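Shown next as structure tokens: one chain only, the form predicted alone.
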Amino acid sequence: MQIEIKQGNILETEADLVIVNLFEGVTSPAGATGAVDKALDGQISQLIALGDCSGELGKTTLLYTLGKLPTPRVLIVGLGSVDAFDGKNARIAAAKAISAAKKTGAKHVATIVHGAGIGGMDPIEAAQALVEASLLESYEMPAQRSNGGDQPRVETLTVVEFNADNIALLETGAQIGRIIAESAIFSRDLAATPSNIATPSWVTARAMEMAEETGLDIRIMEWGEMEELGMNILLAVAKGSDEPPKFIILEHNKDRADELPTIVLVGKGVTFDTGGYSLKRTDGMWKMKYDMSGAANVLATLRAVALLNLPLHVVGLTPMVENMINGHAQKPGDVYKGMTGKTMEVISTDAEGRMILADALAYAGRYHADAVIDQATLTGAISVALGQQAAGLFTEDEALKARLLAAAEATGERLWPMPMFDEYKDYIKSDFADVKNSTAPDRGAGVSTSAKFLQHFIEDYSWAHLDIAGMGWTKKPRPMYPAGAAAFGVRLIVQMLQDWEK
């Protein structure tokens, strides 16, 4: 979608459809909406009086101008209560509006900025919210169709602003919104691409292209180097596949590592997960191409960090493997020693994500970071606990928890703190190694014991674990999240990094 910022009058704008807005409880629209109402002989006021245009958040009303304006259609989107209006509601309104516009078949849509007037939003933040939500809502997953598909698309979005003094601010906000949205889309594309295409090598190639485009430093560790480092727990998962594992290391501001805060992001990168010998059920296995969502998010976040040029030293670590079955594959009962020298017993080969993260988190220790945050589609149990309402947050660092929860509140990518009681260590005690990778067949406390397993392998640094298994793939569409790969966590972590020095 092409985004353009234009100084002008919405009444004089030529487009297939024009979007204006309305706060809940308003009986006489003002501003741009009032001007459109007047040009349409009070149609909007009449609909308000009839109760057909309430301003309820996200609710849209379509009008036809019948030649009274250069545009044939006007769409009114509700902004909800002015007292409750914020960036989250601005995004919801923008997403609902662009979705409704798309359904009309409009290819060129013009819109005013939602909330920069009586809503009180900063113009930069308002433009960011508008562009970010519009791009994310318009996302379509990559598909290998012979006819190329014929879905209606909004090709151009023109943001119209009457006040010339605001144009530069809106351009800045729109650019930020585009960078963040397109980075999230980069993650969605990786997670949604079929695993016969998106192998560890293919993902690595995409990461290298992205690093070259953005100026990120990149290094790829191959099997031999991982073996020399003692990453035998990670490699145990990779042994079952003909696809070689990769360990992608991305760095932003590597040359300033000594003078800037260092944050390390770690992402689970299982490009396909059969479950190994602890085989998954067939009815949901097709979706296991998204089991590398954590890694995709980390790659996407580093893309955004580089393009936004954040004043931080940010490292991205993404171990990439397939979890398959062959004559070399790990087996239940096997014991492996990891990079830290600690050992683990395999109880379930389907608990492979925590295994590759164990060595990745150990590697993270060499950066002496101010914080290490991992993201992973780690457990089905988190979906049972939280559904598709929030991701699980596990940490014992209250300051880091506060940073993450603040970013979650700002972006609407919700987190819910989960317990990290010491007693959970007892669940993962092994008779044959330091720890075991699963409590199976006892399924109790599946989410917290998985976090305790990861904690066993971290070094002396501030750490948080995000279990995004319930949020990584959208089942029921909601604003900004069409069905499919969600990239949940990209906007959240970018926001946290933007706010780091605050």
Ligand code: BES
Given for the second form:
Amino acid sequence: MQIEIKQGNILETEADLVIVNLFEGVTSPAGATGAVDKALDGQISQLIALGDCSGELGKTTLLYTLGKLPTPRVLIVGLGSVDAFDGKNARIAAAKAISAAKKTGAKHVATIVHGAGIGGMDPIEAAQALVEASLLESYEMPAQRSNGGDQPRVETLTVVEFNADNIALLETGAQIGRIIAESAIFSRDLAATPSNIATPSWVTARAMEMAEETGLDIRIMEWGEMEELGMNILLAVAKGSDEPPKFIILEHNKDRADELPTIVLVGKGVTFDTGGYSLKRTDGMWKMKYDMSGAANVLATLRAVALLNLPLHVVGLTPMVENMINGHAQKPGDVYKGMTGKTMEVISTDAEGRMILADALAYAGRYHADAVIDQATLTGAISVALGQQAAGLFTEDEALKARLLAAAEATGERLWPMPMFDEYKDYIKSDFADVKNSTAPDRGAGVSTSAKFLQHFIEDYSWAHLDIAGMGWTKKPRPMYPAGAAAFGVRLIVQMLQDWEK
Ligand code: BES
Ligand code: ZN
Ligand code: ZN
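What I would like now is the form predicted in complex with this ligand, since the data block earlier showed the form predicted alone; can you produce it?
Every chain and every other molecule in the complex is listed next, the one we just looked at coming first.
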């Protein structure tokens, strides 16, 4: 979708459809909506009086202009109550509007900016919200159809603003929104691409292209180097596949590492999770192509951080492996010693995410970071606990927790704190190693014990773990999240990083 900002009068705008808006409780609209109302002989006011157009958040009403305006269609989107209006509601309204516009078959859509008028929103933030939500809502997963697909698509979105003084601010906001949305889309594309294409090597090639485009520093660790580092827990997973593992290291502001705060982001990159010898059941296994959502998010976040040029030293670490079965594959009962020198016993080869993260988190220790945050589609148990309402947040650092929760609140990418009681350590005690990777057959506290396992490998830094298994793949569409790969976590972490020094 092309996005352009234009100074002009909405009444003179030529497009297949024009979007205006309405707050709840308004009986005679002002501003652009008021101008359109007048041009349509009070149609909007009449609909409001009839109760057919209430301004309820995200509700849309379609009108035909019958030659009274250059555009054949006007779509009114509700902004909800003025008091509750914020960036989240602006995004919901924009997403609902573009989705309704698309259904009409309109190719060229023009819109006013939601909320910069009586909504009182800063024009930069308002434009960011509009562009971000429109792009995310219009996302289509990559598909390989011989007929190219037949969905209607909005090709151009023109943002029309009357006040010439605001244009530069809107351009700035639109640019930020575009960077963040396109980064999330980069993550969605990686997670949705089938694993016969999206192997560790393929993802690495995409990361290298992206680094080239954005100026990020990139280094790839191959098997040999991981072996030298003693990453035998990670390699235990990798050795079951014919696809070589890759460990991607991306860095923004590497040359200023000493003067800037350092944040390390770690992402689980299992390009496909069969479960290994602890084989998964058939139904739903296809979806395990998104078991690299954590890694995809980290690559995408680094992309955004570079393009926004945030004044931070940010490192992205993504161990990429495929969890398969061959003659070398790990087996239940195996014991491995990782990079920290600590040992673990394999109870389930399907608890592979925590294994690759154990060595990646050990490696993260090298950066002496102000914070290390990992994202992983780690457990089915987190969806049992939270459904598709929030990702699980595990941390014992109150300051980091506050930062993450603030970003979650601002972006609507909700997190919910989960416990890491000391007693859970007993659950993962092993008779043959320091810890075991699963409590099976006992299924109690499956989420907390996974976090406790990770914590065992953390050495002396501030750390948070996000379990995004429930949120990584949208089942029931929500505004900005069409069904499928969600990139849940990208907007969240970018927001946290933007606010880091505030
Ligand atoms: N990738 C899965 C977790 C998962 C499940 C992600 C469903 C998305 C949707 C992970 O590797 C896994 O299999 N975890 C096991 C852990 C168990 C063996 C301790 C699980 O959740 O069952
Ligand atoms: Zn698994
Ligand atoms: Zn997995």
